[in-house]
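A lone chain, given as structure tokens: the form predicted on its own.
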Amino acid sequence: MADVELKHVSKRYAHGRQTTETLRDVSLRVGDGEFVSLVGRSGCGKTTLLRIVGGFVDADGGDVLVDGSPVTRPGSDRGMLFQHPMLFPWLTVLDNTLFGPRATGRHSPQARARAMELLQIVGLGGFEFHYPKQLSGGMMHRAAFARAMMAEPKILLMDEPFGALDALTRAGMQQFLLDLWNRRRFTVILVTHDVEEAVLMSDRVAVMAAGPGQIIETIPIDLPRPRSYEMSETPEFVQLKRRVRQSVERARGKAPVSVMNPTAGH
């Protein structure tokens, strides 16, 4: 696996001759094989930070680092899930899977047989060849997290992934991440507005303000692994999720600063 390492990360946003500050001098280091939540209101960048560390966005000023080397780029050490699918509907099941080895020439024998693997891990063993339209919510997020592990990635950055989903299907898919993040312990960054989500998932809960976009705590989640949904009853669960509440509730802040930008008009 890998370890992440965020230090005083910034990133401004231009509109015209107005900028907006996203993120403001925000550090944070995630341990290899860690799953680490970032919670907080709309706005306060969570995504952002997520794109960052993917690199899909470049920071404006600090340094992201994975396993100790700069973030210039996605690449395959990183697997990013969103809240919707996004799988391609004219392929199967299947050929969703094989996307990324087809996309950079690695497609084979090995790379089918690796894909046909995922889907049994997954629990879309016998739907191989069904297309996207076919599927449910549930079962098409269990398709895009077999094409994201495809790569074997170290890092799996997940933005709300199961924000979309009805309650009981996404109780079954945090069960199914548990499950399988307990058995590979790979390293896990999730964006959520869920806090019983965070709790339950997370070995660490970082809360971040807007105004602009900061890490105000970092609240561990100190509950027995394996976990279950069952464990959201517990005297435990609901105290530490009343204080990660509180601390969002602290954390409320500001909405973004915009200021002028020197830069606009020359």
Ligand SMILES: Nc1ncnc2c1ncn2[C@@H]1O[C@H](COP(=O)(O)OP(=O)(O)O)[C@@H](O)[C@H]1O
Contents of the next structure:
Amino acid sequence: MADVELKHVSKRYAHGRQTTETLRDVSLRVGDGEFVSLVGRSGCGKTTLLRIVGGFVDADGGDVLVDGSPVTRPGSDRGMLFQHPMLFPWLTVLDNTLFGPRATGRHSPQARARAMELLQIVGLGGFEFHYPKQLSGGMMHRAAFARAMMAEPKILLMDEPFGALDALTRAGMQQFLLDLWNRRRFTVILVTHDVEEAVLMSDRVAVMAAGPGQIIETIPIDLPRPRSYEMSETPEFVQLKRRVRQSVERARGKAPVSVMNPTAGH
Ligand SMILES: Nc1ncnc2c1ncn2[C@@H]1O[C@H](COP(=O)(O)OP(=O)(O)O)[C@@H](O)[C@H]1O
Ligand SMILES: [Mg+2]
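Given the form predicted on its own above, what does the protein look like in the form predicted in complex with the ligand?
Zooming out: every chain and molecule, the one shown earlier first.
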């Protein structure tokens, strides 16, 4: 079991004497093995929300529960992947993958064997002793992915993990993640700008509005699984994409744009 529950979560940040209300009354339940995406314009609090679930940032109000227990700090039950892979440049791919077990004193021949196996799974067999600078962007992402999976997290939190990749590499990574999730069914919260990516991958898409960050709508994506890119031209897919896009547009309308903006209201 690994479900995530956010109940009436709020968060403010202080900037000198001013405070920004980043999240207001955010509630969301992500079931065990469910794949949920968060979409919304930049600045609406997606990263903050993900960091709160990760235990890297404390909420000011509300409850954040994983399997019914309050989140107080990061834990190996929750893996986190960022937009930039953040590999240690001085470590080989294998040693990057083994960083977690080493840091927590759990390095063992078994851990090494598992790292080798994971690197095979992500398609980096033969690159175990390469350094990050010898890898392409997509390969670095797959190495970061293997590292995140080393702890066998029940929950994977991803913050625009493919945003910096070119279109072809991104499509490859999406398919890779879909296939892996199909086999393992871990719980996923994926933050993305990309509406098509959200529809392709998710069971549900939560749409956020900014100022303050709120979830305005959660849209079920009832497309069959397993999924692949070929589906993206089906009428059902196109329809869902339109629905999510319209919701994101509505969210934009809700957000107080700058008072200087003469086009507000159009
Ligand atoms: N560490 C921080 N300190 C101060 N303000 C922050 C911090 N993190 C985020 N914010 C503010 O919270 C808002 C939402 O940020 P963020 O969660 O990064 O949104 P998103 O990921 O949707 O772009 C922004 O206005 C940002 O300035
Ligand atoms: Mg962000």
